[in-house]
Amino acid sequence: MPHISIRGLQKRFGGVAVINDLDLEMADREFTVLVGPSGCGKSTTLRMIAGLEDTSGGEIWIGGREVSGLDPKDRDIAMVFQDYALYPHMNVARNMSFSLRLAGTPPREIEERVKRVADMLSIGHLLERKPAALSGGQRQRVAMGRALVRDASVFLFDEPLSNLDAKLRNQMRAELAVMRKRVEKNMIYVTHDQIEAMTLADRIVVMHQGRIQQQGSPEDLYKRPANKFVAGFIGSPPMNFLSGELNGSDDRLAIAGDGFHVPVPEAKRAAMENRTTRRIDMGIRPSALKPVGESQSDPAIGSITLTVLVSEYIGAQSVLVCECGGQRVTAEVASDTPFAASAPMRFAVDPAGVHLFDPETEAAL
């Protein structure tokens, strides 16, 4: 039986439904990441699991026990908030041990738990400091430590890294990845950052407009997106989308448009046979575009001609922002790739990076 089960969860604010019949099963000791754009309902879902927000319908089960009507303190959960929520007049040790002292835990046990968790988070030398004397990253570690000393069955994280600068966010993300291996408990993590989701999760749940669009391993969502929303949200730089038409037949079937002609990958040809419309949307990962010379040609690979507008240098790689027949396309290339701004440039298309979508339903084909 899954350790956490959410069945038909609903949330309405007045007449506005923000969560619509959400079903979710999480296995024991699984690290699950809820990801999606602002306003998709991921934080509201987390707060309902925590008991900080009332449900409008549905059930929440933790460890075989329905907790939908229980107070937060009775759900055996611990939560890390976006804004740290530390007591400014208490030092680190007292902030971390606050819930244990309220529960009447023996002082010796409190000391042992705080020391163990502080050492795990590399904040053992900060126990006597107050929050005002800590950096943003150190405060976030203390907030995590305060949750971890409780030894709850479920840990909830509500965008804990969003207030940190880029360097600290990368560092804390790596430390979180190490920590989750040591803490063998259920963890539910909310973020709008798909890189955090991809690097931390056992399973990603992509949400949009209060509904789950797709859930699965990071690799599943990247390689086999269920629809255009998931395809465009998972992956950095994001997937390109081009509108085109099917032409040819059988093994010569291709997607064509202004400036591109891409054979339908063999694995996707069967899905094209019974289509009543020739219109189709094609998705191409930026890494699937490879610069080629004019003399190079392989009809099985296909090609696309792009006009480079600008190059974004990011070190070993550059992201070329281009145009193709009025449609915007990005390509990820080695930073020493020669190009001329405003000049046409030809790219081969790796079939493994091609995805096809119905232009009406946006479902993957």
Partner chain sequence: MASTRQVLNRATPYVFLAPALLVMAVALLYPVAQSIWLSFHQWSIGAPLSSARFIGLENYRILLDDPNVWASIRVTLVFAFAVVVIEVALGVALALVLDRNIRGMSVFRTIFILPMMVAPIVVGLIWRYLYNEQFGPFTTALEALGLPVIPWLSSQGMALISVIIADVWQWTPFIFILSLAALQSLPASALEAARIDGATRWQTVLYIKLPLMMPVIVVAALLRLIDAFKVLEVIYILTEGGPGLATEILSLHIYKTAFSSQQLGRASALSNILLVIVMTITLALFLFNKLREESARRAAAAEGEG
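Would you mind generating the form predicted in complex with its partner chain now that we have the form predicted on its own?
Just the single chain follows, nothing else.
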């Protein structure tokens, strides 16, 4: 069964390297999400796997076959495009069956397969329509259906939900999650939306500037980010970063800065003591900040004093946008938490929820 292996993949446009020595292994039936900001090379990587873009170096293996020199049609792949890429002059049924017709599949089988997939995506009643007569969500389903009838061994998705409005996007995301349980294939999905990545992926590959920053399960990436970039990219609202200094020693070792004092978690103490510099970057998730009263004080728990600027009400939770020594910090709190704008407010910091980064290399410590 196909297992995709990418070895030393490179891509240069003119003199500019967009992908540098990318190595990636994807197991069979795995749902891999390539995620990263615009221009990180994720779409280019996907297009090279599809064969729509030439490689500048390296190898792509699909199911024990080196495919980087092959035409897209010889790679046994199906793809869903960001703008759906439907054929405007063909109706839905003909859009979906195009590849089968080219392959000379018997008409009866074509009809059967199109019907089965169309029913699965609930677009059975649209088969006679042209794409222009469909809504965005319907076009998205047709694009999905066109890939699914193929019965290819690898499915590629290039930001398939980013042209939909927020509500439809959430709905389609849930349907995709259901569909991937039914269609047990190797799927590679590109997105810039970390929520899509977190909810759909078996494995997330975070890319930045043409390099893989970290890969692993959603939980891995959320709990143990390898560097500051991944820590800031995964999770919503994003992680707060504060620059501070190490002071004290042994069990009193702590990170301190303007308005905060957080003991170093025991597990990380050894690593801290070997450091030559005292400067350090600290990451705290907005959900790890708990409001506490002025009087309460526990030296084992860190504390931070923030000035609340704005409260963003979401529902059960509110996001407080605050300031701490000139740095922006957000805290996610229960909506009924009382707060006063422009007044200092004390929060407890659970040391277990603290991430530490080297200020030079940005690697996690």
